[in-house]
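One chain comes next, on its own, written as structure tokens: the form predicted on its own.
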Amino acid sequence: MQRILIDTDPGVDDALAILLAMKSSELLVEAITTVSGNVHVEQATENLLRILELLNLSKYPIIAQGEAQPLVKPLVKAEHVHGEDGLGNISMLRNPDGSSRYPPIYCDLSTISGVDLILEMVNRYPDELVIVALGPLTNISKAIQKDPERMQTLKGIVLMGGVFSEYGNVTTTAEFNVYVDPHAAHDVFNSGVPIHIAPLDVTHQVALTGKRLDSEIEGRSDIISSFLKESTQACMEFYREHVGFYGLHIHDALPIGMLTHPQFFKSVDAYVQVETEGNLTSGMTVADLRRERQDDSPNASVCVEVDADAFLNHFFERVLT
């Protein structure tokens, strides 16, 4: 069983990834840290508590709130994609008695920061812990800055971020997580920690359509089915208007699958660099992914292909069980 710490900015696709991780017997989610990205970190923490409430767990991971602002740039958020609350506005939904349909769990957050919890968990599980990074890399960068030697004992970092051969989803050249904090991404890619990346190039290969979701939850009345339907509607409407299909890409779920079912994925080793200053290219990730031109000193393994059907089947099998 792989011990992991999830660093996240929920976010609809983050929510799907967290559900998948918590329902994967191959993984032991020791801790979850939140960071500003899709929404401000305070909203991200509330969203995480709503997601965990769905699972009726006997024991919850350690939870800590992380960084509110990127290292250098002003914060850019994505409520226009994910809804005002980041989860498709489910916080506004009410039961007939007026109670919240999706209340957050009531549990104590860690008294230490997200950055310090990362360092504490790395210290507790040296050479065992994998960080799964689903948002901007601010927390992880600050942990590296604070104690680089300790962070070298990470088993690895698996992250959703970057784009190499497609257009970005924020600017022409940049993917959201890296764009929000390119300086943090630069630090992480140059940390010497083993890194595995699921970029937009591969997450765009997995499209969850509204039709597929409806077919999977038809006839079901459980809370997770309801959550999948109601939390994804705002995203799906955004995709219909701006991308051209009624559905969404479940970006952040792919790093979870990379850990539990690596046979679904193909990757290449590469030297990944991040543009931090360009007026037109800030947040751009640059690497030569041509197999015949592999660099002698790669700093990451970049996923380039996924068996989309197998992954989606696996996703629903796990999340709806």
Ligand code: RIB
Given for the second form:
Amino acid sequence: MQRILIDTDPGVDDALAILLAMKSSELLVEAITTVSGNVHVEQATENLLRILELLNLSKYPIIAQGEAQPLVKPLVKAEHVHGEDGLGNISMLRNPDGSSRYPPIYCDLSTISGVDLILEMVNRYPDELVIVALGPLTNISKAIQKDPERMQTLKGIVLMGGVFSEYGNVTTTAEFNVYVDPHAAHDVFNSGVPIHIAPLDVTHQVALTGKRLDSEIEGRSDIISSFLKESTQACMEFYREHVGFYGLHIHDALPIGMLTHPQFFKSVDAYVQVETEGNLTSGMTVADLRRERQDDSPNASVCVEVDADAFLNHFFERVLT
Ligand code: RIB
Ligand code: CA
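Now that the form predicted on its own has been shown, please provide the structure of the form predicted together with this ligand.
Every chain and every other molecule in the complex is listed next, the one we just looked at coming first.
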């Protein structure tokens, strides 16, 4: 059983990743921290509570709200992709009696900050805890700055972010999570903590189409199936207009799969750097991934390939049970 802390900016694909993690018996989700990214951190926290409410949990992970602003850059969000509320505007949906279709759970948020909860959990599970980072790396960078020694006892960080051999999804050179807070990403990649990266190069290999989703939930009326349908629609519309297919890349679900089913994935070691100042290239991740150019001082393992069919089948098998 792998103990993890999820740091997230839900976000439609974050929601899919959280559902997959909570339904993965190989993982023990000890805590979840939120961060500004797709939406402001307050909205991200409310979204997290809506996602957890779907699961009828007897025990909740410890939840703490994290940083609202990136280290240096002004916050750039992605409501145009994920909907005004960050979950495809499902917060507006009502039942016939007027009640919210997707209410948040009412649970006590931790009284400490997201950064301090990260440090608390690392302290509680030295050499055992893995952080799964699904948004900008602001919280993790601040935890490293606050107590670099303690963060060295992290077993590792598995993160969705960056792009190497393709175009970015915010600018031609930058992926969203690194683009929003390149200074935080720089700190994390240079922290000395074992880093495993799921960049766009691999997350773009997994496309959840509207057609596949419809076939998977056909004849079902459970709340998870409704959530998968209703929360992804706005995103799928955006993809139809701007990416070229009706569906979405389930970016954030891949780091969860990398932890529970590494056999679906292939990675290479590399020395990864982040551009923090470039006018045209801010947030660009730079690494030579050519196998014959194996770096003698790699600072990360970069995932470059996935068995997309196997992973998608696995995703539905877990999330819909
Ligand atoms: O570039 C994709 C990443 O940015 C995902 O984590 C998505 O949720 C957005 O945060
Ligand atoms: Ca995310």
